[in-house]
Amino acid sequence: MATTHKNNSLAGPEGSDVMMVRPFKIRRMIKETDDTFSLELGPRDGTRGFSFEPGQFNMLNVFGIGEVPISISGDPTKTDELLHTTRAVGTVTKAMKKLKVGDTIGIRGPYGKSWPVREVEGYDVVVVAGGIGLAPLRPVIYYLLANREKYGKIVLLYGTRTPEEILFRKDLEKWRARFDLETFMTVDRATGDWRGNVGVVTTLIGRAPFDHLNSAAMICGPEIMMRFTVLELQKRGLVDDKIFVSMERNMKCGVGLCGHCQLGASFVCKDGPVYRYDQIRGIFTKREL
């Protein structure tokens, strides 16, 4: 399976310079959980829309504060809106959470390699997300459903620590109601009126309905969760070149200049964040990296 994921790290939208910051207006602030929110953005500079591939990210700039890399979590088929989902955990994202509808935020990108949604046409696709890892994978679900006839079974396995941390509840309700998408959810610890599965997300893999001889998996979440997910998928018979992981960590410049996100011989922002597992297997299993 070829890894020809699209990489826009040499040019921005409409052939613009890679480092150009475009002004975007905040159209909507969406509270996802107590500490997680989504920004729906639209261009302020008169240009038409914003195209991206599932799995790519942007650098978001809060003027006067700084910038951070955040995956694009919206629908890649809709070029008139741009959605980012993040936690308010640092100086920039905390400042971002305080912005209001109508405020301006800077965007440069999109950057990075995308999920191989075209390369896996004809396969069953297993999407495994842990916590906020569903955000970079949501565009994959949108894309697969928009091109449903090109794929076999589509299976979504999603786990969070508690029911209160579940993201994109309206989307999940719609997806669970579909007959052409198998959606399984679990929580590490049941609270409130939760009556669903309890346990880590890897416990769902053994009973997920997919053909291991004709399947590809895409995984995003905490690195320890991804390591154990890979092991469980291997037990089901998936081979390493059909497993893809997102290594979203330590990115700073977005274009491979600062070296902050170096992972072995590669740079996550430029050569990732999506990697085919067999290409990083030796590094991925070393916890100290």
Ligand SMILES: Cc1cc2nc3c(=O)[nH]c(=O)nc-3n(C[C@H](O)[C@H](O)[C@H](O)COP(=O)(O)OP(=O)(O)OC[C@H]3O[C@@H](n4cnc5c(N)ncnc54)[C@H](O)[C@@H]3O)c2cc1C
Given for the second form:
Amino acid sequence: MATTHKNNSLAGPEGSDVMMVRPFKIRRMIKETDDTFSLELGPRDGTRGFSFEPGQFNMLNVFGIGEVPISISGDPTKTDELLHTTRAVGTVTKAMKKLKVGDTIGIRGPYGKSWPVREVEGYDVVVVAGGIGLAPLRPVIYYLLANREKYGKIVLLYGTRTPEEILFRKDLEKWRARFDLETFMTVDRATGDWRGNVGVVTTLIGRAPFDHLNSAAMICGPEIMMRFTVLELQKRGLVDDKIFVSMERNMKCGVGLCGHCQLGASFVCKDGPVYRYDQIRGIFTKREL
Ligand SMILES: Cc1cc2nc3c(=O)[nH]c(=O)nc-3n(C[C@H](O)[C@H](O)[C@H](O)COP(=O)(O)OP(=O)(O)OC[C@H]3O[C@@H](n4cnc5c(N)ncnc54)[C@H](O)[C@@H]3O)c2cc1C
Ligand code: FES
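Return the structure block for the form predicted together with this ligand; the form predicted alone was the one displayed.
The next block holds the full complex; its first chain is the one shown before.
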């Protein structure tokens, strides 16, 4: 399977400078969980719409505080809304959580390689998400469902630590009701009235309905989760060039200039964040590279 997934070109939106920060207005703020929120944004500079490929990210600038890479979590078929889902963990993301509807945020992007949604046409697609990892994968689900006839089975396996950390509940309800999408969820620890599966997300792989000879997998979550997910998929017979993972590293420029995001011989901002597993197998299995 070729990896021709789309990369950012040197020209930015509408031929502008790739590093140009565009002002966006916060139209809506959605509380997803206690520490995770989604921002719906609209351009403030007179331009219209925002196109991206599933898996790409933007650099979000909270003015006066700093800039962070955040994946685009919305529907790639809707160019009139830009959505980002962020977990507040540190300086910039906590400041972002305090912003209000009507405030302005700086955006540059989209950057990075996308999930190979076109290359896997004709295959069963297994999407495996852990925690906030569902955010970069939600555009994949939207895209696959918008082009449903082009794919075999579509399977979503989603795990969180507790039921309270489940993201995008409305989407999940809709997806679970569909007959053309198999959704399986699990939590590490059951709390409240959770009656569903308990155990790490990898425990779902053994019974997931897909044809290993004709499947591709897309995985996003903590690195330890991705490692074990790859092992389980390999046990099910998936080959490494049909497994894709999304990597995270600290970033500064986002466009392959500063070297902050180096991963082996590659730069995550430019050569990733989505990698075909066989291309990073060596470094993926070594910690802290
Ligand atoms: C390509 C790419 C896409 C990303 N997409 C998303 C996304 O869609 N949603 C999202 O919430 N995040 C995403 N991230 C991670 C996000 O960029 C970081 O969480 C953010 O840069 C942290 O910045 P900060 O200033 O808030 O925290 P900092 O002040 O830099 O860090 C504060 C503390 O938080 C810890 N920390 C930093 N990052 C994380 C993390 N990811 N998880 C747990 N602890 C952390 C640090 O180790 C440090 O101890 C993505 C990262 C990359 C590289
Ligand atoms: S963030 Fe600068 S090279 Fe990737």
